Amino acid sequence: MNDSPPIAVPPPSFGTLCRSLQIELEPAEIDRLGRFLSLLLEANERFNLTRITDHESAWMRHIGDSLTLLPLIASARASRVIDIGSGGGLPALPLAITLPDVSFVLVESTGKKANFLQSTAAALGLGNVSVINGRAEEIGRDRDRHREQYDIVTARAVGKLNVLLELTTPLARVGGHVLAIKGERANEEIAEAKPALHALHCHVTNTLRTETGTIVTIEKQRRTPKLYPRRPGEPKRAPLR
């Protein structure tokens, strides 16, 4: 990655975005999400990333929707962070920018998808990044490394909730949280969603508006029952009702 793209700039709508969330970044950061955008608009041009390519409506739909996130995170405390579903990257590389200190684990099953994430990290050179390419129906079934051993889980356009919920919070410790990123329906989403909240142990403690989307808090209230999650695919064919 010698041959790095210019480095984007972010637009004024940006600053006014991170000021809404109360978030101050330091000159280093913006210059470090600069070069990750650029880096997947790039990647983007040899295979499909993001639909978006507009330089500032990435800016504000993917570096600001995947930042909204960081104050949750922040004042949680929290250590460790997975996120399913990275797709691009988004929201982990930029919340693992502006957070150093919390270690992120971040699961593609596609495995150029993962490529990307890793050589992406490593030219950021972003030491709190580790990727997995893999199903996070396998990875939540790991005793041993992975299953209820995470502070906070996020995801970000990875399906509906009554889904996504078997998917994520096998990996969040008791008390731990789930933070779902969605769309303007997050309420539909939450009411289909009533059963899997309760054969999975969790309760959506709160919904939060922002200016790109909605975000979706769901804490883990007792261990995940043995047989969540299920077999890969399966929890997208059959979800739970």
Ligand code: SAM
Given for the second form:
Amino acid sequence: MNDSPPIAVPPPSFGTLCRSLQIELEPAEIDRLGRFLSLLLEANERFNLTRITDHESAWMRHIGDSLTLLPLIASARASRVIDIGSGGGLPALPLAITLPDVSFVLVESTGKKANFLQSTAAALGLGNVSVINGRAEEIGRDRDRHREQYDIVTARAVGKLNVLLELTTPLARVGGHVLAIKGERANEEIAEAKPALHALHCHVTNTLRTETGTIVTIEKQRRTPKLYPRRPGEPKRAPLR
Ligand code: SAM
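Switch from the form predicted alone to the form predicted in complex with the named molecule and give that structure.
Let's see the whole complex now, leading with the same chain.
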């Protein structure tokens, strides 16, 4: 007999994390977050979206880790957020569930994952979410619709900071921010990304250790030079140095 609690019920450690972040969730939001996790883990049986599948880790490392960005987005009074390399929807879908007045664009290059994001947003009734099946390097060159138009760009587990900066900063407006969820080697990545920060007219304004990771905040100071982002694949193949 399986006596672990259903995935829709968050473990006590998740409540503790929310209190430490000073986040108060409505019962309806917790219900939607649980439904999202169920859909994610169900789809994960058909194609690879995550390695984390046990109940408590999924709430902490998927939902909790995503929500560590919530206070930063709320305090910035952001209205337009774009998430790069959304994969199974992290951190964007938990944020879209808990910030219904903010519009979220999710960019994912793999078609199957983008389809999952689209159908999951629809199943959860998230009217503030749109999904683009495409590459950040292309979206970042689209002046009419995306380039320099977002208050905040988010990304988790998409690449090292020196690569990620070229994928994300062209999308932020001048004065806007990139919020990157990183691990324990955040400071090494920041040091390695100095040339990229310089070339892309950005600087790191904060690093914040959370219970689940490290949030690096980058501010865009001036417009991105026309050269960036380079063509698809180039930022990863030859990171700025
Ligand atoms: N952000 C999710 C998370 O934290 O679970 C997914 C992380 S997964 C390791 C990285 C995702 O980024 C993959 O789904 C990949 O297809 C996508 N990706 C990588 N490079 C990309 C690019 N240049 N443009 C758009 N998506 C990209």
